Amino acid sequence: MAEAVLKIFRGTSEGGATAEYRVPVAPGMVVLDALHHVQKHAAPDLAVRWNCKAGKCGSCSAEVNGRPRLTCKTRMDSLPQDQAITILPMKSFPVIKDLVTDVSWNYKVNKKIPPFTPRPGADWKFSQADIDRVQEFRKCIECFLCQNVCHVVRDHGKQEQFGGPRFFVRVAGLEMHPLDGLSRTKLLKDELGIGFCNITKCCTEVCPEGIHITDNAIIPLKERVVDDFYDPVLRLVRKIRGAGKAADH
């Protein structure tokens, strides 16, 4: 039976290294089955946040050979097989043991975004071309990659002011909701800081649900924010609305 060496990051949030493992490599194999093996073969106390090895949960995210992977999506047999295998926690959040990281954040900004919230008197039916639409961004299992891939997380450190592709794409899931009646457009632009994304697509390569996170979600959102803030026959109206009623009072 063939051996992969996988070369896996030990260590804290203080420092680490890696540390190198020997893996025999059997058919159908997947990065997570081999850091299993590890577990149960050569390092028990190895930390590897996993949970339906399904591709579903997005718990089993880390950097394999340098890209942001789901490990229960790549097999073994995929990546090459004359050099070792390294395997890193995912850089944009603190690590806390080993492959696993704190990701607590996300949900922190998770709880500035206003849930779904009806129109008042709306019409409860609408089209399929509008379910599809929206029914894109609920593919979401919250791995984290896209997250994790944003240079304005991973380089320059915005999470105070920053809310990453996996939120722009629930917001545009309420935002797009044929039923929805709020206007997300001043949190996109004053707290979660949509203007600082620059349309890389760095997200969209790394999502392993195929979401077209920059395409269908961050430019359309962006779009909304400059029809609300920056469009000069906007304010303008806005302006003159203002002044008359200033006037009345």
The other form holds:
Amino acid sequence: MAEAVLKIFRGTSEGGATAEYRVPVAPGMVVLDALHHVQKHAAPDLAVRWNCKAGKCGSCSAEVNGRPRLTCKTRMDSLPQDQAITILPMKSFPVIKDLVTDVSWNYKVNKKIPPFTPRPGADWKFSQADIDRVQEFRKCIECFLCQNVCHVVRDHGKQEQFGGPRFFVRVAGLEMHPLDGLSRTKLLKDELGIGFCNITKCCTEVCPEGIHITDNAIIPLKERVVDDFYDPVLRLVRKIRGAGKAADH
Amino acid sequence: MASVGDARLADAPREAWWPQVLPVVLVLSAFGVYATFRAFEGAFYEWGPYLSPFYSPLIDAHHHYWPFSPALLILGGPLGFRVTCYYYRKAYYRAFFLDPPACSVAERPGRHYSGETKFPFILQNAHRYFLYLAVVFLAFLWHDAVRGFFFGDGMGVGVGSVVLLVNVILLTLYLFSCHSLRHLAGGKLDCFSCTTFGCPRHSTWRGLSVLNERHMLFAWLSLFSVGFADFYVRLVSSGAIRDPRLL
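I would like to compare: after the form predicted on its own, may I see the structure of the form predicted together with the partner chain?
Full complex below, order starting with the chain above.
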């Protein structure tokens, strides 16, 4: 049976280093299988967060050979067999132990977003055409690979000013909902810092659910922010309409 | 936010970023140099029924009011449309600003980053205004492409006619796959079924979304075609080659 060499980060936020483990490679094996083999046979104290092993719980995110991935969806035979496979915790979040990171920042961002708020007197029926866009966003499994790979967080540490792709997807799902009556463009501009996103599409590249994060969520939200804050003609139209409505009353 | 830091990534294989960035740098730089040269050249932009897309619409060709190349009067429109285009932004932020060079490749440390929140990049928000201008330019280019089939001796088809037609088709696809257009056509609506003209707007938005998925492809193809169309007109106009008549 073929053997793979894994270089796995061992340590905490205080420091650490990679340790090498040899793992037999079976057909169809994924990186998470290899990590379980290491846990069972060589390092029972190896910390790995996982749950479903089916690409749906979003728990087993890590950086495999330098690329953010779900370890349960990364087949061993998709990686070069002639060199060691490096498995590191997600770079953008503090390490708790080994491959387990503290992703609580994401939950703090989530709390900033006002939940679904139906329009007063909304008719609770809508057509499929109205909800197609939102259904794409509901595929998100919150693996936070997009948050991890986004250079605004990863390289520039803008966690305080920036929401990150995952939460732009969530806001897009609410903003485009046919029954929601709340505008979150000010939140996007001021608190979630959508202007920091320079649409380099890394979030889309790593999304295991294939959500078109940049094209279908972030750019449409940027356009909505332009509508409300950067388009002088639309601003004028809104003023005239507002004056008209006020005169009618 | 504290993390173990870059030290733990020392062992990670680095994603090869040069192969992704280099072609973009080369093509955009080459196009920039060629387009600048042609914009200032102010000659060889017209032959028979053909007009170079760099000079369309042709304004004050006889220098009554504008002493410089007529291209300089108009190129700001198409240039602004491309510079603020959502696809090209991705391309040049990665290739020229290395911001980031590739998804898992770290940027140079210590750089101040404000994204598109401050001048000059906050001006990217004007993309829709360049879109409106681009629609006007496209109308002129369609006029030029049709005119390219009408020679002095009647209707015909030259290689140049085909070049100009293919160019304007690709430019149309590029414009119609624009993210801003998709937003304005219907993307901005929350509820298609409860808005006046919601149904046709949904169909339009859906059609534009199909094109939008190929926006990058059309961005590159139209860049090549517009450069080639100008180059072809220049060759014919300068007498370097003869325009073969196909029909």
